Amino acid sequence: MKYLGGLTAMVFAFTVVLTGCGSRGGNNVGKKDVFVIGMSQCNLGEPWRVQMDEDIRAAAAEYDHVKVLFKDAQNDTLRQRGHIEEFIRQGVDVLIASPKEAAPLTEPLARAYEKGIPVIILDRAVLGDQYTVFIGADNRLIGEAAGKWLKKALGGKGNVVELKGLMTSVPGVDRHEGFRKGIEGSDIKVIFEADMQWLEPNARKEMESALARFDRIDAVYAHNDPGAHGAYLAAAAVDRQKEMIFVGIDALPNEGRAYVKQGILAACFEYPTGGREAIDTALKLLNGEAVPKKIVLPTRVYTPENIDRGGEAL
């Protein structure tokens, strides 16, 4: 089977099933002493990202026989490239990653997945199907939905400034893409648009422009939650926040759903990292069990209404 990759047939005819029984720590995963997982994170400049590989460590931390190695390309499309490379060389077990673009980094996955090593798409897509298993939310709806919110929220009119994610990454085409569709029908325009790069900073900076431009700013669509609070920095430092509403995606429990209970923003829709799936995943690949091809993970919507009863699932 091509997902076993480095494994022998003798490490595989050993190999233990996991089962429900006791804690996950004392499964042994196989006879091998230890399995290492290769995870190429983007970058940690990202709240949500940190978050990812938390959850990730946690998740592997049960296991006495698994061993994660992180990588922090630093938003850095190269280096991610020559971390792939690098885990391919190791010959590590299963390779994860959460790529920062798609089309430079889908010819080392695939390479990867050609030379026998599962591969974990997590979060960002790739181009083509040379890989083991995509793990993620569903973008495009996620967009879609706070279009429709806010096409409600205005009634159906307004001016919206729309902070992108990285629009050579498939979130963030998107999340684009789901929200012009949700608005469509109705008299909102997008008077202004940039492309934030998910950062904070940015998100100001461009805002920032917006607000020097714009007397009548009504609303604020981030493709994520630290866009959508860097917005709202710069509407408050001119003293104009209470004049539009703000939304953002990823509801972080210390991040975006905190915004939601202080007041800052509108609506955040929920993102999640996928840290503890790609955990699950990798173990049932490496116990020679079939997973699909695509795992879609749930999303909800946190709004001042809904939060203490943990929000609303789409």
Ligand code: FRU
Contents of the next structure:
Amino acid sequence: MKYLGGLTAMVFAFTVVLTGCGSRGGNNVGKKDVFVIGMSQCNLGEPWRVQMDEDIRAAAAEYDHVKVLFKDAQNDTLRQRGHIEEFIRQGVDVLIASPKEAAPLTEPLARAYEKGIPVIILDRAVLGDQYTVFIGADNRLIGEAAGKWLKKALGGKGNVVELKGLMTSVPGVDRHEGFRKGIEGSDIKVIFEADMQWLEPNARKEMESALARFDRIDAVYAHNDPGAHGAYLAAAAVDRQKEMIFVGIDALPNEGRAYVKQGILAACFEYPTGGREAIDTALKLLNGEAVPKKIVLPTRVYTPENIDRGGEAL
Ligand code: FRU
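Given the form predicted alone, state the structure of the form predicted in complex with beta-D-fructofuranose.
Complete assembly follows, chain above in first position.
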């Protein structure tokens, strides 16, 4: 920037203006009676995703001129691809997507973006940068915080089971890598790890294998609360739940936070859905306002000690 000549600076300024209110999310408000937002949800099998759609619905209900069309891909990548294509054909004004997997859904979302539809990616990232905005919490930070928290809780050593989220989705990779960084330099050993694909029944089955193979397990780190709960049920079924502590991620009031209150989880990290932020961002784009490429949502940790005070910010 220091050496930017006058002409280059002018071109630069012009480009910034164009990006701020260009064709991708241009100043449409006032030209249409109703704006249609397409919401491509990867599945509604878990309470967290039901909550995400609910947050979107509630935020959109505050605007008379906004209508949201919801599609549920039922945890099927090909079906979600089809939904995104339908939204493109339909010419929605904004497309919000929470993609099941990164690689296969990058291309159809990039196509929507190239066609001039503002694309908001929620929670599970895609590859590259062919979208308008990404909104989500920092999964690497959450994973690392979980690792550090466990390191402290276990006094720097112990046997841990890691039940991973779908490893073809970015949160799974980030929560895994962050966690490994968090336990670095300790004597914590991950004695068993498995991809439970975010699903409670899978987590329960994987945990049954871990319990059968290992006599001593000190903690379970699950990439989400359904996973931690599945592991708890497997341990409780063989009366070993008191031998270990359970840590999860999501912290919905009626799920993870309730498990902390019930003494099932020793710690739970909040993963906000971003539903409201997605609608606020969609409205800004429709108004022609500039928005950042990435919106990082805050997170908190809940433990039995702090849950009545509303947890603690990370
Ligand atoms: C729901 C879910 C959440 C998790 C998120 C990660 O499908 O598995 O439990 O935090 O997706 O994308």
